[in-house]
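We begin with a single chain expressed as structure tokens, specifically the form predicted alone.
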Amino acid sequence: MIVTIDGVAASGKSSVSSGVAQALGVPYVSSGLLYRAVTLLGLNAGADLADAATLLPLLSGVRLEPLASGNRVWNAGADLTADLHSTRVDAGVSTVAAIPQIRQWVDDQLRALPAPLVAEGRDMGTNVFPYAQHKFYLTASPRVRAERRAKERPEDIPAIEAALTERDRQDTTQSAPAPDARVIDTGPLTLQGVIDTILEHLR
């Protein structure tokens, strides 16, 4: 069994995916963390984030550790996870995620993982696991998402909202619901409410 949970930035994909995976007793995998790892390594190396030729050689030691409670990303034995959600990574990850060679590298890492699993990202149901039996797509207004993110980071809500709106624009080609996905507006729901909605559908 493979469950895909896609959605726009800051729609709660990671928290929902973790909750669903724990309820099912299976691991969940986050494609976004791999894109963020590429971005972080590129920034640390001073590389051009739009150039696959300079980014791909940095990835030989990258490994995703999928767990039900949360993913960790390692590079040559170093845990990168804590640094993957910084503002500078936020600003560059859409550029990295638009590179076909990097997308292929991420897809290959995910497809190599054994099922059952919950896969979270932008195009899990459309591109990476199109044959998945259960597909969901999470959305919410930019303001709702900005208010949620502001609780995690000491940043101004209007600035976060503007950044999310721009991120939505940049991610348009990568992030769209699969034709057979169930779309869930997470705005009026609590985290547990979204998890319960998905579990009820799975049952």
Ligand SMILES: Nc1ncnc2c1ncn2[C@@H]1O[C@H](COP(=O)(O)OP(=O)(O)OP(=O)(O)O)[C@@H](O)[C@H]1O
Second form
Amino acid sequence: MIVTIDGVAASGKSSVSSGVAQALGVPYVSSGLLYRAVTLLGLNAGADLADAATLLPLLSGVRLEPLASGNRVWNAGADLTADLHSTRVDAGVSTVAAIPQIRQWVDDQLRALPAPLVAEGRDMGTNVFPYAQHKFYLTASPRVRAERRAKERPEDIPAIEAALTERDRQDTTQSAPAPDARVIDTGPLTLQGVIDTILEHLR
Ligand SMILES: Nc1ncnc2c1ncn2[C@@H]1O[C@H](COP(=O)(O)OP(=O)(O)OP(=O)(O)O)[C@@H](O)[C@H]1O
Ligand SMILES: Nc1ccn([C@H]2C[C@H](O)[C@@H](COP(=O)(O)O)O2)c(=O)n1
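Switching from the form predicted alone: structure of the form predicted in complex with this ligand?
Below is the entire complex, every chain and molecule, led by the chain shown above.
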């Protein structure tokens, strides 16, 4: 069984996927973490984030560890995970995610993983696992998402909201919900409420 949970930036995809995966006793995979890892390695190398030819050679040692409690990304034995949610990675990741060769590399990593699993991102239900049995799409207003994210970032709520809105705009191409996805507005729901809503549908 494959469950896909797509949605806009900071809509709760990782937290919800982790909760659903733990309830089901299966791993979850965060595709965004792979795009973030490419971005971090590119930034650290001083690379042009729009240049596939410079970025692709940096990825030979990158490995995603899909734990249900939280994914980790490794590069040649070094754990990159703690550095993947910085403001500078947030600002560069949409440029990297627009490169077709990088998208292909991410898709190949994900499709190599054995089912059952929960996969979260933007195009899990439309492109990577179009045959998934259960598809969900999370939304919430930019203000609600910024208020939640403000607990994790040093910037104030208006600055976070502006950055989220810009990232939504840049990610539009790959962010449409699958026609067969259930769209859930997480704004009025607690985190556990969203997890329970999905588990209810799965039953
Ligand atoms: N329904 C909810 N109610 C309250 N807080 C929530 C809810 N869903 C998620 N959160 C909180 O919002 C923040 C963002 O959630 P999370 O990181 O899971 O989103 P995401 O969609 O994976 O983000 P990104 O797109 O940046 O990777 C976290 O602090 C999380 O705990
Ligand atoms: N399937 C995916 C997953 C992610 N992206 C891009 C777009 C996001 O801005 C960025 C980071 O993802 P997040 O951590 O916000 O889930 O990666 C994508 O294009 N496709």
